[in-house]
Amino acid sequence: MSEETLTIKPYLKAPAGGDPYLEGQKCSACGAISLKKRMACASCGARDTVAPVKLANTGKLHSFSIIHRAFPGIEVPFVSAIADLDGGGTIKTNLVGIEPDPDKITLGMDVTVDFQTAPRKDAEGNEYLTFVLKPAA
């Protein structure tokens, strides 16, 4: 098992001592930003313009999705999420802490970014840390 903390995907930042935060690459021409770095900017084509940036842990609900079947291990029914991001991104992941009913999860309401240990280890026993969308409060 690892000393250090593992995150579940490149652009997810756990620094020693501090808080994780999610990594943006930020378009010095144009402003866009993604999660991940490109030789040259996807919104303007500009070529070696980005630069990292720490992305907001708050945004808006912008699609979801409740899924009712998945591969074994799974549980289902479990939401799908996009949100946008205060300040810039966009992310994908799990939207927790809410009932996986549409009557229940409106586009646009607040959410937050929370980050969390993910429920299964990998085949040598590591942990890593993952990030999930929660109802604003």
Second form
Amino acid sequence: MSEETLTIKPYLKAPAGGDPYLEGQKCSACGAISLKKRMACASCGARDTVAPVKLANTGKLHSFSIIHRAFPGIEVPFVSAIADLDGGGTIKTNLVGIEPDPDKITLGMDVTVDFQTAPRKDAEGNEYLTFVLKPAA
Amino acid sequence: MGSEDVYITGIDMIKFGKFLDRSIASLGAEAALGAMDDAGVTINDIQALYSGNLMAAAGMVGQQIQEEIGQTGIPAINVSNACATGATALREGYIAIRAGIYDTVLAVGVEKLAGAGMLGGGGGAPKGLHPEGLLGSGSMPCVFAEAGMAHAKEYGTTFEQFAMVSVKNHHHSTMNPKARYQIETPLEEVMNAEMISYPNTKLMCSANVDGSAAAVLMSEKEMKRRGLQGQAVKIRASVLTTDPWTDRDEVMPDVNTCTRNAASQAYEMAGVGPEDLDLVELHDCFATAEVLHYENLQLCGDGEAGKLIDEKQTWIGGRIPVNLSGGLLSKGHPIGATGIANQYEIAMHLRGQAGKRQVEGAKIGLAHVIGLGTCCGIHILEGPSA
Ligand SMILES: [Zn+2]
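In place of the form predicted on its own, output the structure of the form predicted together with the partner chain.
Let us now look at the entire complex, which starts with that chain.
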């Protein structure tokens, strides 16, 4: 029986015996960083120039929205947030550890990436590792 | 042969609404017949049909429309390109005439969307755990809220300024009998409406409706042969772009760059600048989006969109009226029809037939749509009196 950790996205890595991290795909020709593996670099079209790179767990809040109406089964309100990570790469996930109030959330503020078990399971009952953003301490 | 100017000689849209007991084809056919009547042609004059529809794209909607309006054996091209579907269908017809292949074509856009609910983000994941609500939200109200908040980060744009867009477009729609809604929505009502995805309240989200629009396109030679100079609207620019790679692309659909690129291409193609425009119909799928596109379309400088709203420059009677039809927020957004319906609005003004909301002496107008995926379509039209 494999005890490999399932992750919510292929770019979330959970190495056995190590800390989880986010992995980007960086092009050595143009420097672009994406989350998804592609046939060629989406930015410059070069082939065989893209290699995995470990992304930082710190960054800045670029934008957000507070979701009050969602699809059935999804708890609201929650904060959907986009963060530019230090050193490159942009991610989107829930911003937690802060009130879902536009007056409490500061655009451009420092945030950190935190890894945790997702509060839902998939249709087959499997648990997943996911990631969230938190205001930097 | 080729490179002849292309004209819209007939155009129509149905009143947008909710038509539970009608087929997609019958809605499309009604606009198609209206456009052909407007141009004074019949189906026997049409050499090709370009049919735009998104949600039933696998169903050969063009051929279904032919069953309603006449099966003459002409080619039907079924087009699907997100919210730019209608604009893309019309543009394909434009290209064929420019190429010298046809003299007279028909473009139709149609959608049944009433009661569709919130779009995006809810689709089934192919496998694994669906990320909605865990990795933020992929719903359309959220995606466009996040686009708007990035503008707020840069320029301090406020909730009230975003909301004012909706006040304006609802006001404009009270003068458009073909809009889905004709109701004033004061600022407090917009801001206090159910919050969907901050800062977009329910009244700041486009209305899911059923609707259709259609246009007859002709080469200059054919337009003149039929003596339609008095009503022919010239297509001075027809542009389609996709989004080039930008650093946040994967998590934040970039509605700005493709619009900026399309706008600069369109102005160059038309040989006009934003200062020459008398009116604009732009893609206000959410109130936040309209603010971004003021700058993307160069209606003002970067960072000046909030001021444009505050000074009511984009209201009827303002320096550059935007979405006089009521926009997607109040006229409604039947996806496949939207990119032809916005050209209908421009054409009515250029022909002096826009009724109470008429921009006096309008000569040049711009119609813009954007579809996530992502694509942007822009048409610049010139009226018969220009
Ligand atoms: Zn590259």
